[in-house]
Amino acid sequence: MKKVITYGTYDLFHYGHYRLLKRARELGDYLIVGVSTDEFNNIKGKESIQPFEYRKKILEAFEYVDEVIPENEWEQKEEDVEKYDIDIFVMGDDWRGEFDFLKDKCDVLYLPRTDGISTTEVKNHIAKTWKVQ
C-alpha cells in the first residue's frame, strides 16, 4: 500500500483544498492529513475561523482522506513520515523546496495551487462584503 501525507490548516474548506486533497489521494492508496492545531496556529501567528476539532471533522468526512492527525509543531513532519511509513509527502507549490530535507525518507512533491482561490482570499472577501450589525 502506498501512503501519502500532507499538512495544512484547512480553515474555510474550499475548492482549492478539494483539488489538492483529491490529487494527493490519487498518488497513493491511503491519504493522511496533518491539520494544524489551534495552539500550533498561534505559534505560527495564524488565526483560524474554525477551531481544530471542526476542521478535523470536516476532513474526516471528506471522501479522499483516510486519516486525520493533529499537527503540533514544524519538526513533527519527519517523525510522521517514519511513524506512518510514508511513501509520498505532498504540499502546495508555494512551499517548494521547504521540505526537500525529507527526500531521503520518501518522495516529496509540490502540487500547483488552484488559481483564483485561497483561504486568505475568502477571508478578505468576507471582510469586505459582510457587515457586522
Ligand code: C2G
Second form
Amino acid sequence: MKKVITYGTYDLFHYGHYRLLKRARELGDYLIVGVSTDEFNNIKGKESIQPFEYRKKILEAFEYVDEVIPENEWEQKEEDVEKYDIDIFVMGDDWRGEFDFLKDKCDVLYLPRTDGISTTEVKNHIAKTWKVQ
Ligand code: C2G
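After the form predicted alone, can we look at the form predicted in complex with the ligand?
After this comes the whole thing, all chains and molecules, with the earlier chain placed first.
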C-alpha cells in the first residue's frame, strides 16, 4: 500500500485544498493529513477562524482523506514519515524546496497551487462584505 502524507492549516476548506488533497490521494492508496494545531498555528504566525477540532472533522469527512493527525511542530515530519511508513510527501509548490530534507526517507513532491483562492482572500472578502445581521 502506497502511503502519502501532507500538512496544513486547512481553515475554511476551499477548492484549492480540495484539489491538493485529491491529487495527493491519487498518487497512492492512503492519504494522511497533518493538520496544524491552534498552538502550532501561533508558531506559524497564522490565525485560523476554526479551531483545530473543526478543521480536523471537516478533513475526516472528506472522501480523499484516510487519516488526520495533529501537526504540533515543524520538526515532526521526519518522525511521521518513519512512524507511518510514508512513501510520498506532498505539499503545494509555495513550499517548493522547503522539505527536500525528507528526500532520503521518501519521495517529495510539490504540486502547483490553485490560483485565485486562499483562506486569506476568503477572510478578506467576508470582512469587506459581511453586514452585521
Ligand atoms: N494550497 C493550494 N492552493 C491554494 C491554497 C492552498 O494548493 N489556493 C495548498 C497549500 O500549498 C498547502 C495546502 O493547500 O499544501 C494547505 O494550505 P494551508 O492550509 O495554507 O497550509 P499552510 O499554512 O501552507 O501550512 O508544515 C506545513 C504547513 O503546515 C503548511
